[in-house]
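A single chain comes next, written as structure tokens; it is the form predicted on its own.
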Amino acid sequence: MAAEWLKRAVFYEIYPQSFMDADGDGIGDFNGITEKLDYIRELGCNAIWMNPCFDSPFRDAGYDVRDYKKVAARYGTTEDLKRLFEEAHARGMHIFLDLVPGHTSEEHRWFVESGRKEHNEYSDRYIWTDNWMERPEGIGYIAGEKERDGVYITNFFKCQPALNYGFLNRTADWQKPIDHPACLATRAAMADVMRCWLDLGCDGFRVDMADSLVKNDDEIKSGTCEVWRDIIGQVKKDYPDMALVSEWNNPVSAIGRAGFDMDFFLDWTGNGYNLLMRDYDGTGRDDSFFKKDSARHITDFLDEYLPKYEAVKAQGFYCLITGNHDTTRAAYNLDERELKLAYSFLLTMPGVPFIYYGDEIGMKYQVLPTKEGGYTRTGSRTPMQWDDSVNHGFSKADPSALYLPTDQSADAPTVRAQQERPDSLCRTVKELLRVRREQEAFAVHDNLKILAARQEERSFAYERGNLLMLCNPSGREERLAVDLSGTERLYAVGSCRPDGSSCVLEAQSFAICRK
């Protein structure tokens, strides 16, 4: 079963170098974090994961791992992470650190002494083929760069080799069967690097590339989830509170099977999630859901969502979230109306909702050069936006020292801005949380009901316990046949009314009722 306290949690992720910058240096770091949980938690978000704090050459932004058990210089010491944990706790918080599981940097102490010619404890903790002319067909290799005769196997970038948690569906001699001492101690060494960080306060681990452990493995990733269980079996045993949300997109196989508490709904090109705030192309087309003029339909989402969370509902958490890191920031083409229903409707759902660091404020996706493996993402990455003081409040430095430059549009949306406006994003995001927050049905997760979610309509309607969700996000007035007769209204982005047995939604309105 999954921990206790996530039935309450809202998570609010921290790219760390681009949040806020205590020391002036421009760079983010961990006392900047600090200095802004106050903020956070004002927020209504009472939990945070943070991306990849580790020791990294950064050549994909810390998810190329150097030192597991040692934090990057870029965001302070141990001891400031230590101290982060603690004033987070202080104020009812939990964090979460990112796990980078699938693979290290090539400049791992591991990976290096795997390279050597002699055979020695790390050899077979990479995945390597016996001899330099044998090349693996399907996946990733490198060849010609270590003393070792053979190739060995990338999980994503070239930087990043993979780990060794052996093949499920062995072709060749060099692929290692899944309980192979080898890969049993590279799982081993994942538990204790989480025992490692457990031990210093953090509260669980967002879990990068989950699915990607096991090789050739079957298409529900049977072996990859036995591994999961017996690393999470492992570490739970001695943290029963410690939680784990994977980046998998497969809560059947994720949550069902591997033991994770939590699994994500991710932004992939086509599928549910990405029809409702990212359905464009390069032509300027945007059909996302949530665009008032859109032709799409809330069934375009639900199809894909309902068959998965029904099947995990009473294991674990299928969660939404506004973006992330690797996401077009959600303001990209959505204005700031349909942004308070998208994230109205995202944060009313089941599951564990994750608001990434200045959705809640509308921050732009920027068109920049690529930073640190970031590419086309590098434009979600840019600075918190604080104030309209020097480098939006992000940090004291030079502007041509940041680590991305900040939004230098006239209309660069801010904290300070939002939160003078009584209308804002930031004020809405706020309300909507304080009302999930008050109400005892958003804290249970299986009581999703579809009430109204027809093709011929837009609007729709759904239930959690005694609460009724209304959404009309058109840009024409819509009746639902939802009786609202007896209810209190909550919330309100717009309005709606009721009619005899139906009611009649303004255009682009979203309402939270108590029945």
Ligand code: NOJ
The other form holds:
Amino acid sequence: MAAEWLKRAVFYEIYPQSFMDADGDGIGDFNGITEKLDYIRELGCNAIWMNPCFDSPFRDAGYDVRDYKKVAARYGTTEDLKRLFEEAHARGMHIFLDLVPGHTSEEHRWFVESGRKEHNEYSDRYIWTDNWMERPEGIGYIAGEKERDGVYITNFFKCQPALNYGFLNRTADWQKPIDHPACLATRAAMADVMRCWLDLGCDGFRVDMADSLVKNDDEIKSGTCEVWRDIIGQVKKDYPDMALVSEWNNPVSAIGRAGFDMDFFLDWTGNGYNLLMRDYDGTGRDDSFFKKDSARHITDFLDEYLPKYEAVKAQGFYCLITGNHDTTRAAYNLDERELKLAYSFLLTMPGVPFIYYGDEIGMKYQVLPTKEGGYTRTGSRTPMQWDDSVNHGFSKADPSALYLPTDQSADAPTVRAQQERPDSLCRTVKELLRVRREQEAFAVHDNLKILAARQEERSFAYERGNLLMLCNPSGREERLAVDLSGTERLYAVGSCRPDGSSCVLEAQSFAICRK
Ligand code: NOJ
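Pass me the form predicted in complex with this ligand as well; I've looked at the form predicted on its own already.
Time for the whole complex; same chain goes first.
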């Protein structure tokens, strides 16, 4: 069963490199995040997911961990991180670290040992063939790098060798069964890493590529699910309140079978989530649902979302995100009004919402050269824009020393400017989160009922307990067969008026009404 505190949780994702630089060296740090906890809390978020902050050569922005138990010096000290946990807890907030269980950096000590020709404790911590003549089929592998006779498998980039959790369907001797002692040792090592940070005070983890553990797995990932049930079971025994969100994009496996508390609905080209805000290509076409002029209908999202939501709603949370460090910024193609409607939807749906830092002010995507393996993702990882001072208040360093440049455009949004403007995106997010916090029905997550979502109009309505949500993303007035009599308006973008037993929604409007 999912941890109870999640019912009221709203997460804020922080890319630590770019949030706040307290020591003026050009890169964000733990103390910077601590300084800004009040901002996050006042926005209405009560939980944080911080991207990897561990020792790393940073060839994939820290998703290439060199030492799971050591913080990267560029973010500060273990004491600083502990203080961040304590300060967050003092404000009633929870913090997730980012666990990368599928691979390490090739500079991790385990991997260095594993590449030696003499057999040792770590020889089978990674996936090696028995000699160099054997080549895994259909899986990326590396040869010629180590003294050991064999090739090894990678999990993502070349610098990220896959940890060994075994194979479900084995086709060669070098493929260990998932209950092989070496594979069990990998599980135990990962549980040990989790305990180490839980002991320091973190409240759980976002789990990177959670579906990637067992190789040659079946379609429903039964091997990987079995491994997770074991690891999560071991850890939850001692830390019953800790929680986990998986990067899996399949809640039926992640929540239903593997035992995660939450799973993300991730942005994959053409999937239901992608069609909401990012259905464009390089040709200028944009058919995203929340684009005013698009022809897209909400059923394109619901058809994929609802069956999965229904399947797991009693066990955990299927989570919607504004974006993350791998996606283009929501503001890439949506204007402020479109973002307001999109966020109104995302923040009133069931599941635990995740706001990517800066999305609350509509930070823009920047076209930049790749940094630390970010490639096109780099443009969504630029420094937070706090105000109009040097480096937008992110850092006191010389601008040339920044981790990434700040948005130089004249209309770059900032927190300060948006806090001062009553109808800003930031104030809208804050208002939405206030309503979300105050209404009990939003803390119940198995209560979604779609009331009106017909092909004839783009508007749609849904209910959660005594709350009624109405949305018209289109550029023209639309009518919905929803009776508003006796309801009270709690929140609105644009207007909607009752008309007999139906209602009329102004172009680009959203309302939350209480029955
Ligand atoms: C998913 C992470 O979100 C991404 O940033 C990273 O590059 C890969 N996993 C590899 O760990």
